[in-house]
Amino acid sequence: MTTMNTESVSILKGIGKETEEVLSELGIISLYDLIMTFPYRHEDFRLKDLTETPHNERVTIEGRVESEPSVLFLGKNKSRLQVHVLTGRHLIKAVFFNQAYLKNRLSAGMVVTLTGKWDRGRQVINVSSFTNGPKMDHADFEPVYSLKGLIHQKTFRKYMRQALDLLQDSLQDCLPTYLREGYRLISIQEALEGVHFPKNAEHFKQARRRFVYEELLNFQLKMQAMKKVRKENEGGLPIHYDVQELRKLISSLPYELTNAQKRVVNELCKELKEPVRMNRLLQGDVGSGKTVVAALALYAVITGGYQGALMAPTEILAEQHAASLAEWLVPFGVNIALLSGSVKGKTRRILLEKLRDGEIDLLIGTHALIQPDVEFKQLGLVITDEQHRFGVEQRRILRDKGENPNVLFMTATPIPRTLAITAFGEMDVSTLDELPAGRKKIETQWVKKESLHPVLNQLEKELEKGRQAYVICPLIEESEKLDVQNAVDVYEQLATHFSRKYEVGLMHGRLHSDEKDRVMREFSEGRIQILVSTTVVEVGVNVPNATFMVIYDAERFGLAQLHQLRGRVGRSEHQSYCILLADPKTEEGKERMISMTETNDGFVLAEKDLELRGPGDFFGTKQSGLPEFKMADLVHDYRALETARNDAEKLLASDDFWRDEETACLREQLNESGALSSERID
């Protein structure tokens, strides 16, 4: 960055101490800060044909005044001025609110340029701005910035114009010439002009295209550099596992692994052998078989003489994992222990002694695994299930129980590829994108709320077969603000409806954890036939006998959450059903219901959810790690993201990148990001 770029904005004409302070609050201190403050939209002043202009759209027209203006006063300081204007073949009304003074500036026969909202039905334009005379050739687009304080848009544009003129000859283009020419990207000077003062729509399009690529390239360089530094600076545990023993375990399974499972197991085993710590995300749709993949990775580590740990977010999920892993691994001599908050006193003390002595090969549990007194003899692999349910610090503490153990995070929330690349860009990602053979597609129906009785009849038929059912509600108790079904009311209604025939249970977030575990255990053991619940059953619960689900007010849930909920059924060879009770009021709500009935593929739904809700809402408010881009949009710019990722990998692997003058600016930005410091690696 040149000295001129770092010059204070105070050198600009019109900026005094007070304005300088206001700009500082916006993060604008230097001239470079100013020119890199991009508008969040542009006012479009191109002339439009009203025949092709949709109702309620903002429009700019040129026309001739055909009548003298008339003013209607509506009360104190309120007025409505109206005039007829001929534009093309349209004679329309132009209405100006609270601008009575314009009566003396408008007269029949004069040509005017008007901008405002077009009311197609009434043939009226509600004018927000106008100029006398025909439209000027320039200023088709006017930038609009996110400002506060006393600075107005017009004033800010003047500062921007001055800054661009001052820096025009001193701006350094950080993109190497071969990349710009290869992708036909315009220069930094042209791009800044195109963002702030575009000549036309094409100019802005090319400016945006350049900045999208540059933003994503810088981000991917940072992510790939973090991964590179971690691999170079963190000595891992090269685990020489017994491949013959692993093959015996695979042969003993009651089913053949899917091609996706085989591919992922090979990826994991190959990485375990390397002297670099594994830092990998395993994502897979509901029912794709992540647990058996985890079991094989853990067994490989154990045959190599190390211990394994698996942390789950709830006690019942930890118990389910322990039961599944014991079934597969105990016959092969693996010593498994379960540690949760309910393991106390002498039992806990003996368990921890055995763990320290290396007598326990695999420890499964909840966050109890990260307590200070939990010590391993030689921890080789840490697996965190439903990793987003744990904080970064909790995951770090578990990892630190060993000497740079391999780390595998698992999630059943299918993540669109663009978000996987960004949110988990410093990790390797393995994906199970195939379901085991024999799984039947869950039949999903969207039903209006008035059709509840036929749904209850359908539910009863499933119960008569000896099956079980979930009934999901968005709220726990009645709310005056939200007209939605609540779990307590629904529980009471169903308990009355099915009294003496079937047992109905209630589960929600306000129950004590012991009570939740009791209810869930009774449902798992078949003592409860219908479980009324809020979304606390969304993740991890495995009750193969449950084949029916009703989701009340389904329009209140996002697609990813609906799919996770639906995944609680369809876990056996029996046909399963999911009924969405919903009366969506918006097109987006209707689209979500239709999408759910059309596909069971979580990755297809995840992409649709991202498209409908945007990246900021995909993970929910608790998920951090998504970057904020000035120009790039993760939904629409996914091709640019893929390109930038490939380019970043090639650049970092090239000797030329680290020494060429042309890439010095990219190296400087990378260094400033802290990505090249091993201290930054989590």
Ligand code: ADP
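This structure is a prediction, so every number in the text was calculated from the model and none was measured. Numbering follows the first chain given and starts at 1. Take the two forms, superpose them, and find the largest set of C-alpha atoms that agree within 1.5 Å; that set is the rigid core. Compared with the form predicted together with ligand ADP:
- After superposition on the rigid core, displacement of the C-alpha of Ser654 between these two forms stays below 2 Å.
- Superposition of the core reveals a Cα shift of 2 Å or more for Thr303 between these two forms.
- Superposition of the core reveals a Cα shift of less than 2 Å for Arg645 between these two forms.
Follow the form predicted on its own with the form predicted together with ligand ADP, if you could.
Here you get just the chain by itself.
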């Protein structure tokens, strides 16, 4: 019986060779494909009261024809037919364009159901569809599918109706009864009916609820099964690191680790010791101290006899990491090398040789680390900082360089819980949810652009106290050249304004790397007091004495980016300030500015950002790896996602899942998803 599903759509009445081809272009081949093609919306045919219908809105009414129809011919094939209709207490005109033939089907006294656009001022309805008789016979909702104009909605609906009727008895419900009953989910038959031809709004809602859960459950089963299979099959390197050495390093640090740092270091070390490959995401808000955690994990691996690699998205950041790590690790005899685009020729050749020989313990750099000729002797751990900047492919290449090394991705973009579960569902996640003690909340103000002068006065006060400042320049989407121009303009203004009193520096992506290096060094050594910059400083730069930030045109930035930028200040015990110069035009923009002034918590902002922008835009690019769902919506169906995640976990852990008749269908789908094959690379 179940084979009915795979039956070709061609068995339906009215589908010949031609239609079959059209449908296959829409990805519909079997009857099952057809019924799983969900409408993207429904036309609403519920009866409405005209008193409450806004002008120009589409509406369905029922009424009695009060006059004989009159037709006005307006030229070739053009006509206007008009009748008076009494609906409720309204006597209105119903107008039909170019349907003069309806004249014989309408007569005074008959009851009709009309759908059309309501012209409130003239009390006219422009009829787009009409049926004889009362509304009764017509459904409240009619599905509208995404058909790319290849086939008529009406025709498609007929096929759908047939297919649903045909499959009615043979459809198997993949959800085990106990889950369905436990969550009061409607059966697959009812749900399909409710998605395509809902009896009423509630029916659709219940249908949606069922499919959302089912979809998320299948997704979670897949993600978790993948993780399980990987752990069981990959047999990563067990790293026998030296705990004593690690403790020595920790006590040599200039501060005590936060509890969160301690917890995460333990999580990492525990996993390094096991013969499974680490595939982990470390998320921690800006300033939560990820760098030192990375250093500790890398040192652990090095004491175990392996090499480590740390990859950063920009040269500035790679250099800064190299400096920090050298300060901590060189006293412990670690050999560190920096590989950036500017390391060339002989120097580079020698460096690579030492890396191959195992003379270099730790290699730090940008994506220059993943060039083909970079070979390690024995790579044990790869850490990538600000991982969302790396493509999936780059990560894979780097991972493939070693003998299946452990991989840790670090990100300061806190990922909303929903996205962490979905996008990184197959990864383990460690979270630094605590900032080092003594940090003060960064005071954030949203200021209209015309009030720049008071801001400059505020800025000067900070400088007088010996602090430093960032001025972030307007961002012009897609045009680095214009960004640079803006930065140059602002730089010149400020240099004039503060002439001789304070040193102003300029930083942007077009500067030669030597020049960037010089500016950054002068800023971090305090020789430059004000750094005017494009968003190149967004990621990771650490100058604790900088306590003041002005962000021009702040409304052009997303919340996540603003939070990242702001994270450049507030890195010491001094009070820090962030001024958002913005004249947002949209409500959403205003809300973003307000959110920034209200909280310093990156996780709260991330949730807000997701809510404002939706999951597609959250990561900005296609590399997010977010799955596409037919029904589920990651923002609004968060609760369902959590439930599904827990259920998937329980199912996979129980022996019954792998045996029971009830779960056979879920198992089959899991198998088809490829999650159970151990040959996946990623």
